[in-house]
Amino acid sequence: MDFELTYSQEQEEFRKEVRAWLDANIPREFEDQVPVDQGDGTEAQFLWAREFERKLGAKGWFAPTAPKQYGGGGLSMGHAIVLAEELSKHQLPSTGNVAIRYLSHALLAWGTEEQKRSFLPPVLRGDWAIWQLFTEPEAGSDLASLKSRAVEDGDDYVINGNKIFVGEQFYADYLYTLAVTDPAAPRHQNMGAFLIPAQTPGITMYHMDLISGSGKRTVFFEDVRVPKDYLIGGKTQGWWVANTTLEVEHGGGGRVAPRNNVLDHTMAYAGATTRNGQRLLDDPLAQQALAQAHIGVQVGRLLGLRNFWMRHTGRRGTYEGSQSSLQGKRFSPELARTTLDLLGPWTLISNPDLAPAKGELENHQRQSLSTHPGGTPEIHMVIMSRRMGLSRTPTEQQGSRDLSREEH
């Protein structure tokens, strides 16, 4: 059975346009200097990536399928897939910007028309870098137990609280966060979602070094005043606003990933390495392990592509996002174990002059240990069961979603 995509002549012409533009705007010497570990990235690379996002936005390619009237590209899903495929072939530094992946969906679904006109153009054109600040010291997997408070004071809300394991290495323009607006209301009906300028007085950030990636931040809000115009959705609709973005974060947005660099590098190493006079790639046990890994990569690719198609064609999802996320969270440690078994200690070397693939395999070993961002595997199994109608109450079966509002 052939699961590969086919493309129209128009889409292939668009691919040529994209390739030519990327070749002209991504210097090869710059790309070669991008580290495999985001934590080793420089501020200069971050600033380059921010400017690159703005260039994509100017062409409508930062948010290719978003409505043109708000700054998106208005392209078809097929063109968006072509664009994503070509971008995936380049090693680019990350900005940690969640504007398109998360916030844009919340604004489109819950924002007032005035908010859409004011906030969406800079979001969809890459002008704003945005961090999502949800997790708290006592509210991670159980996000509804958050403690941050937002108290009305005239035309503002005054926010106090603490977020943890959020943000990225450098800085953002805006912070997308949640806070309790009605402490007396029941869970899921007591919070608001806010977009806050990152330089607002009262915001303090501290860097957190982690075992993988560029690290995260601890953020404190101390009497931070936010105009009511920056409240997305109603005063107590923050849970549903957040779930609009969490649905994307949990895999509902899909992804286009035609290749897996870790598996490609492992296979290349196995083909070039001999043990006891035999190529490692010719060993039956190695072939079986690599074949199993290849199957896992393809399953993840197809699940992501299906969800990408569903998101960009307006199909309603239920369990599909968490299914894709769960597969990825389970497969990544399995792939790490496969590369470690086949390559041995070489997989754990980060020195780019000695390590296979300039240390990318070692980076993956560390990255595979982190399965909690966006929900642990156990949380996604709970979400899937609720979405499939296996829970005890209708509310749980809906995943606490306001289904009527999602039609908006």
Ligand SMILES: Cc1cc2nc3c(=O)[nH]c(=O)nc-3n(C[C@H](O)[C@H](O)[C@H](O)COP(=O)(O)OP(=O)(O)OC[C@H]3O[C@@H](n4cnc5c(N)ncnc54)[C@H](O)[C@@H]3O)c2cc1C
Contents of the next structure:
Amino acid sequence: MDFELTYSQEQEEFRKEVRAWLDANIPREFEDQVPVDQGDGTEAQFLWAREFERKLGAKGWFAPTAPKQYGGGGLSMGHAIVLAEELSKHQLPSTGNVAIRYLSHALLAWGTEEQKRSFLPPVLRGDWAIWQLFTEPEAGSDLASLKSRAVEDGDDYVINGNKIFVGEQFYADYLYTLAVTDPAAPRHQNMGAFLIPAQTPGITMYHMDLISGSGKRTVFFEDVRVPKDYLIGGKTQGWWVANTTLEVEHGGGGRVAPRNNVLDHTMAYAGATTRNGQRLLDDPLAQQALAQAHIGVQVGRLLGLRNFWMRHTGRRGTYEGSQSSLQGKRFSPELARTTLDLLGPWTLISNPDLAPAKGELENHQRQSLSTHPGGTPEIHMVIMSRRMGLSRTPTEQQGSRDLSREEH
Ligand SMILES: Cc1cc2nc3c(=O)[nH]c(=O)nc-3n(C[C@H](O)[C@H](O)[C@H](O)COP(=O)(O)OP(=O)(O)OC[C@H]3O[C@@H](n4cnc5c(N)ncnc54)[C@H](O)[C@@H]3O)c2cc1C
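Target state, the form predicted in complex with the ligand; input state, the form predicted alone:
Following is the full complex, with the preceding chain placed first.
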């Protein structure tokens, strides 16, 4: 059976338009300077990338399938796939902006009409960079144990608490977070979801240097005053709002990821390297390892694509998001092992002037250790087993991205 996508004539025309626009708007010299480890990126590169997000937004390409009436592109799933494929061919700095990936889903599902009209256009057009601040020192996998508090005071909430492993290296315009609004209520029914302007007094941030590169932050909220208009969903519906975005983050949103740079570079190295008079690529053991890695990449690509299709066609999944995440989290260390076996110590060199692929393989060795973002492998196994009815705890439903607010 052939699983490959085919494209209509019109989509191929669109591809040409996208390709030409990207070539005209991403200078080759700029791309060459983007470091393989996003943690080494400069502020100038970040600012360039933010401006690029706004340019995409102005064309409706930042949130291509989001409703036009709120500032999205209103394009079809096919067009979004073409866009994602063409964008993935470029080396762009990360902005850490989760506006489209996560927050827009929460606003569409839970925002009041007023909030949709005022928040969605800047979110969908790339004008606002958003960070997601959920994890706390005592609440990671068990997010429902979070301790940050939001207390009503007139027209505001006053927030106190501490978040960890959140944000990115440079800046955000808004922070999307959770805090307990009713400490007397049971778990899952005691918190609200808030959008907080990042410059609000009382917010302090510290950098965290992680082995996996891109800088994360510890954030403290001390008497941070947030207008009630910035509460998304009801006062105690934060858990369900968070689930809407977590469902997407856990893999339910799908991903269009046609290439794997690490495998491409490893193949190139094996093709160009001779050992004991034989090209590494002609060694049957190397061939076996590379074929296995190729299969892993293709399985991940197809699972991501399936979930992307399910989301855009309104199909309700159960375990599929976590299945895709789990596959990626298991495959990445396997691929790291393969490159280490084939290239040996060359895989561990980060100096871009000496290392193969400017240090991208060394970067991947470190990144592959980081299986925590978006839930650990164990948590994805827990989610899958619950949703497949295999767990001791009662079967749960898929998260609430597509559910109406009345269902909770
Ligand atoms: C690079 C990076 C980026 C991140 N980005 C963000 C971000 O932008 N925003 C954000 O809010 N958070 C972010 N996080 C935090 C991330 O979501 C948490 O690290 C993750 O949810 C795990 O929580 P924890 O670190 O507290 O580990 P814990 O929850 O303490 O888990 C420790 C270990 O126990 C295991 N475990 C826990 N519960 C169970 C269980 N029920 N069954 C079996 N095993 C279990 C886990 O699998 C893990 O191995 C990021 C983390 C990293 C490392």
